[in-house]
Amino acid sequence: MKEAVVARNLTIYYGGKPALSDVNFELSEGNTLLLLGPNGAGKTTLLRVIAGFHREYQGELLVFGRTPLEAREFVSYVPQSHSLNEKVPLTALEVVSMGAIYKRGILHRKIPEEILERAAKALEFVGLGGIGGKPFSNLSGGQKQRVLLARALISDPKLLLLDEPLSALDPSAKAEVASALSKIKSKRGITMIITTHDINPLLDIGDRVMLINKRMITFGKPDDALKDEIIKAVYGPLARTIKVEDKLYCITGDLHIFRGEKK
């Protein structure tokens, strides 16, 4: 299996100071990496370097065998907070279409019909086939997140980077977004790296887990990475793991709960 992302002795800097150190991992194509750590640990920083947005780093970082800048055409990035001005009356279909327009560098007063058709299919794929004509600003938080997923998918990426896609969503919306991500993995086979504070809804699609806190603490299969001593090293002495009937629960100092079935 080919490697989608390879990092060797990677250290990332901001303003000349290390922001994240000792990063070493290989992520195979089609696999999903769940990236965990407390606020300020460096999760978004790592995503932005992989996406080619931040270039202040030392060490080796390859995305499909290329530098992040060279591989940007293969990558779609969904930030934690979207930059859309919701006062502009864009429909869900128009928001999704923006993913294809920007990728191609097209400037149109009218969106080409071919792109609108692709946008409609992308919305249907994430379970929102009936809302294309609705204003984006009127959608629920979970619907907006899935529209942004559809916008990322319309350019047919090989790597999808998602920064806290479950943030500020209620349990029902989290389940809907997690279901869409599971479908992306199973039906499209896209490699994904997802930062999250709530791993529970995503653990079924996680092939690998990385825990960081200004440096990489561990990288491995979920059952190997989510161990009591490792969780404590990342989240502090109040964190712990427990097992109930072959299910692993990780309780961190900030009361986030992670669960996964024993493999």
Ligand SMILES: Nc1ncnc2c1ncn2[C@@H]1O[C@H](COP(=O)(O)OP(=O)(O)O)[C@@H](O)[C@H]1O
Contents of the next structure:
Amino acid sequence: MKEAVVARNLTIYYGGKPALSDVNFELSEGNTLLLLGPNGAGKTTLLRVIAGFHREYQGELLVFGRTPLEAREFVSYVPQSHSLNEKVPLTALEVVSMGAIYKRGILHRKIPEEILERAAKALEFVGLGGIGGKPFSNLSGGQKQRVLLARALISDPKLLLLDEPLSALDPSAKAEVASALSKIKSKRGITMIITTHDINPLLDIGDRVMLINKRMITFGKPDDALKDEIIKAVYGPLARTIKVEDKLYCITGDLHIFRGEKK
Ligand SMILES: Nc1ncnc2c1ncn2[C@@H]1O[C@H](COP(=O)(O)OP(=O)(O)O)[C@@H](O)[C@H]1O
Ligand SMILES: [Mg+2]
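The form predicted on its own done, now the form predicted together with the named molecule:
In what comes next, the whole complex appears, and the chain from above leads the way.
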């Protein structure tokens, strides 16, 4: 199987100071990697380096056998908080179309018909066939996230980098987005790296899991990586609960991380 991403002895710096070190992994084409770690662990940093946006690193990093910069045409990156100005009244279809227009580096007054058709298909693919004409700002959180997925898909990437696509969504919206991600994996075979605090909705599609906390703690198949002692090494010695972004996560057994009620 061909490797989509290979990192060997990768250390990433900001202004000469290491932010994330000892990163070693190989991700095969078509596989999905779930990237876990507490706030400030370096998750976004790793995604941005793979996307070719941050270049201060040492060691080897290959994306489809190229440097991240050379591989940018194959990669779509969906940042955690989208940078769309919601005061600009764009429809869902226009937001998705932007994914194709930016990629080509052309500015249009009018979006070409061919791109609108592709955008409509991409919306349909993520289960939002009927909402193309609606203002983006009026959509629910789960719908917005799926519009952003469609926008990332329209350029036909080989690698999708998703920064906390489930954050700030209620459980049913999380399930909708997780199901769209699952479809991207099964129907399109796109390699994905997904950062998440809530691993449960994504466990089905995770072929590999990486836990990081300023350095790589572990990388492997979910059953091997999600061990109690490893979780503790990442999140500290707290027995079976972890708190991330104000939410309490409980760890029961070696596979289940679920949100418990804060006492
Ligand atoms: N632009 C930046 N300049 C300097 N330090 C940064 C920058 N972005 C992130 N960092 C630092 O790098 C570390 C990892 O941050 P980040 O990748 O955002 O973590 P995560 O996404 O896991 O919460 C943190 O200590 C953060 O303060
Ligand atoms: Mg982050």
